[in-house]
Partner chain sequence: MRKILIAGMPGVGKSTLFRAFVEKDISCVNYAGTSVPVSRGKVKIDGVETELIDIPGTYGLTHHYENELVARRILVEEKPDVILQVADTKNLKRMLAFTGQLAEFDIPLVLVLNMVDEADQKGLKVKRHILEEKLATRVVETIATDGVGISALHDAVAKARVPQFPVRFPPALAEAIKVLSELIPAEIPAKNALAALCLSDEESTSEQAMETCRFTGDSFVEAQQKKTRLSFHKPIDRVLSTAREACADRLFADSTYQIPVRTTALIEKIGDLAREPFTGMLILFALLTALYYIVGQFAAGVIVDFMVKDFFGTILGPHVDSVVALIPYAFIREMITGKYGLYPLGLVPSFGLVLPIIVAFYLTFGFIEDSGYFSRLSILLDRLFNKIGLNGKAMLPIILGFSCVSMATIATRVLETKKERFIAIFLLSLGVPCSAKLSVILVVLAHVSIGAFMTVCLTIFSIMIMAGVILSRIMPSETSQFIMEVPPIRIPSIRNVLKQTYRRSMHFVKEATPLFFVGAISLFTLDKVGFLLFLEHAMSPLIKGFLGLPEQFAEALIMGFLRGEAGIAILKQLVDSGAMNTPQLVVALLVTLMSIPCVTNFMLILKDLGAKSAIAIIVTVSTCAILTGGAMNHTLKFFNIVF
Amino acid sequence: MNTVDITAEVLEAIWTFEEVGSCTVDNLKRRLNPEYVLDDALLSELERSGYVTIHNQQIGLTEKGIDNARPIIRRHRLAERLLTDILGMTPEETEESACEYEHVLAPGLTEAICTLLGHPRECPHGSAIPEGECCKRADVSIQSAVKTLSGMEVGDTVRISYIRSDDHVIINKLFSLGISSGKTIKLRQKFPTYVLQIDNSQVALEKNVAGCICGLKI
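Taking the form predicted on its own, give the structure of this chain alone.
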């Protein structure tokens, strides 16, 4: 692996640590060694290059580091969504392939994948996907394979890709009903309420709640 790839892995790892708190040099080394041979010389070079700051063993991304890490994180998490939503892999199966995709996806292809998937906000593991230019423009030039239930027909069988909502009450309600990423449901009714079949049970949902469910017709 060359220096550019190692730098990308370091920036990506720091980003993920900072999402849940902070990052220390020791934690970073444990995450990446021995695969990437992360030593003090490389960290010092990243600091001199303006990608990171290091103080009392705490390491963090600078603005330059964030700008370079963001597209890496975006490619990786969109690749995970592609593998789960379109190819039907489980979230646990996606990591190795997503790591490969993050290094080879060109910007135009990344935007096309994002549009195809309907501009998802989270990866299959629940981590935020950084917004791209296509999300800001709300591109619809490519027909999205992933749709909300309002775009499905009665009788369709749907594999849930993600729940699109910032309302934790709605999210918790759906989770309590067994409705989450990766589950398969059948749309039995759309009016006056949505009726979904999950395994051997049926549940009724208000239109606004059902509209938060995004999935792929199978």
Contents of the next structure:
Amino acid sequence: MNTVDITAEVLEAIWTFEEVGSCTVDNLKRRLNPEYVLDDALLSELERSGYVTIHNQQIGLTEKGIDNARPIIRRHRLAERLLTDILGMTPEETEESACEYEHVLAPGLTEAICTLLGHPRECPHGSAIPEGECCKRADVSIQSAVKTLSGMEVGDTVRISYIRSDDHVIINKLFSLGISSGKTIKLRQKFPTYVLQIDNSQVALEKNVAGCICGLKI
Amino acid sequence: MRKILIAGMPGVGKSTLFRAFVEKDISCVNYAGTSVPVSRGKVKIDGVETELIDIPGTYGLTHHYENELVARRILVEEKPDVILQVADTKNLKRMLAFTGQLAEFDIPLVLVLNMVDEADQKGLKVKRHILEEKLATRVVETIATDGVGISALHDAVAKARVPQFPVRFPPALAEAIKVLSELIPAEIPAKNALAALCLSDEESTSEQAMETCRFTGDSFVEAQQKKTRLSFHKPIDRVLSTAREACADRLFADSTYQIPVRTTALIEKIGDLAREPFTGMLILFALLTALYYIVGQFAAGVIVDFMVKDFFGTILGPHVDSVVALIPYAFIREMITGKYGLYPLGLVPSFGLVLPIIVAFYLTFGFIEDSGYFSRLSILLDRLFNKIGLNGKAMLPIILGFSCVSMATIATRVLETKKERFIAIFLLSLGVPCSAKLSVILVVLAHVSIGAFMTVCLTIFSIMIMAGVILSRIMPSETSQFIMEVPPIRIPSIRNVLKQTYRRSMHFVKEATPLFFVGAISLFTLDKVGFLLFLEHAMSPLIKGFLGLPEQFAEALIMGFLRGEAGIAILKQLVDSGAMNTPQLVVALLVTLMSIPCVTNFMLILKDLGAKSAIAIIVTVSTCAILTGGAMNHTLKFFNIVF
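Can you return the structure of this protein in the form predicted in complex with its partner chain rather than the form predicted on its own?
Up next: the whole complex, starting with the chain shown before.
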């Protein structure tokens, strides 16, 4: 494993620690050893290069560190989505392959995958996927495989990939009716209101809500 | 004083239950330092003064949302004696997982299986005794909107126990909870619950729990917390809830069974067609026509004619007269059979006129309701409702308004935003005639032309639409999303329909008929002291001048305030005696229908929306009624329309 890869792993690990709190040198070492050799020499090397700052065992990303970590995190989490949504793996199974993908995806390919998946905002584990240029442009140039229900036809059977909404009331309500990622539904009606069949029950929802449900036609 | 906390997830009917339960002293203030409204009320249960506390629904107790924070604080700080966990029976499995979480607080709990009727519609049956046995506490079935099961709930409160919930947490987690709970000072209750909360991944939640347990800064506890969190790959809250869900699943499987919904392929097909735009409208039209013939023609024509003319007139009438003739006091004789007597104004209109029609209406309505049709109608009309600031969810309360406006006002509690509730209640008071009012209208209009009937209907309908559109524009927009489970369509159960009809009809007999008698007595008294004449003269410019109606219309208004249909029954007398012609009847109907809601409904609005909104509604609605009536009067005169 060369230095560049270790750097990437370290930055990625710090990013994930910082998402849920802060990162200490101990935590970081525990996470990466023994797979990678993380010694103090490497850490001070990273600090010298301006990727991280270290104070009292607390280690944090600098601007430069964040800029370098963002695309890695993005590639990793998009890969997880690709593996679960399109290839049907469980989130647990994706980990190893996703780690490989994060090093090999070219920028153009990353955007293509992101568009194919309908610009998801969260990975299957619920962590945020950093936004890319394609998300800001909301590209639809490639036919997205994962679409919202508004893009589906009556009679389509859809496996839900994720619910795209910041409103926890909507997410909770849908969840309570059995509509969550991984479930399979059938679209029964689109006008005047959407009607979905899930298992034995039917759920009616308005267009805005149907627009939050993203899935893959199967 | 005993304290009862009403807890549960959003939309399970907690507040409806609270209002059905509570007797007096309702206060609703935000919990200190938050924007979470907490309602408190008092009720005597088994002679014990009890305070009921109602909090907004929560999906759990571990999140940082204010609702859940308040729920946690009330559970720990106010130490309620009993928790009433209100559950939506048709989603019992999820509700039981919440029971598991509440059980950790070591407080006696009664599980309230609300909306059993809806679960029944889905074919889900609960073996209540088994569930009681497993949980080792009381389980009560209710339909809070109809007040069913409230008395059973009274009995259950005293017998509530801390529920048994044999959840199996992973050993490392169970151990951590045990260690922490043993460290909590003795005087602090709910140790297991607090220990679990200390381990929560939501920083604010665990910090608050740590503070309650006086753990803040305790390095041993912090080390335990850290160790436990690191030993699981998933968030601790997720691990806890997965274990509770597993236990809930077992309980659910043991205590429920599914019976197939009674349906056929044809009925299912009709159910599907009922929510498609074109066929849906046809089906709606067909149902309305059927309703009109059954209620408007058969019940309002044939049966009412028999009851009023034959039964109360030629059969019972002479006997009453001969019995009354035995009374030596003319005053009392007049009070019973005179012009404003109890017999012609109280007994005959309530039992002869209104009761037969509403029974017919409740029966027909019950059949449609029990089939699951109304949810399809919600889907069909959702978009139209959007135009008046509501969504398909408001369909049910509005439809229910045709059964009883007061019941419908209670049912608006299913609406999520204040704006939607205000609009729905306003429209209900403005123009939706309850079955009792509807029944008298049908009788009155049975003798006039279809043109007059359509004029009344269309005017009221367009005014309601206009009011809805205006209100939805001027009120600050709070949107709620239309997400609704659609119950399966099925063959209505005759038993359910009969039960429901009986309950509703008895409700009318108990609540409404006394008011007919009160109204008769009031008019009789007002007449005797001469005030009635004075009132009629005083209101003459408005009634005679502006509305072009005979002065006796004031009597209809007085009766109408007690019960709308009693007021309209007076109109019938006016028409029958030739004091009013058809155009006048149209104007009079518009005013009585739209003006004042009956006393019961007014009290409900007052309770629900507060004095300011209630008065605003009444004033606006009454003004609207008078103006519409006046405008109709002048229009009809101007074009010389006599129908």
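Keep in mind that this is a model prediction, so the values were computed, not measured. In this text, rigid core is short for the largest set of C-alphas that superpose within 1.5 Å between two forms. Numbering follows the first chain given and starts at 1.
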Legend entry - Displaced residue check between the two forms: residue 154, CA, 2 Å or over, core reference: yes
Legend entry - CA of residue 43, rigid core aligned, shift of 2 Å or more between the two forms: no
Inset, instruction - Determine whether the C-alpha of residue 198 shifts by 2 Å or more between the two forms once the rigid core is superposed. - result: yes
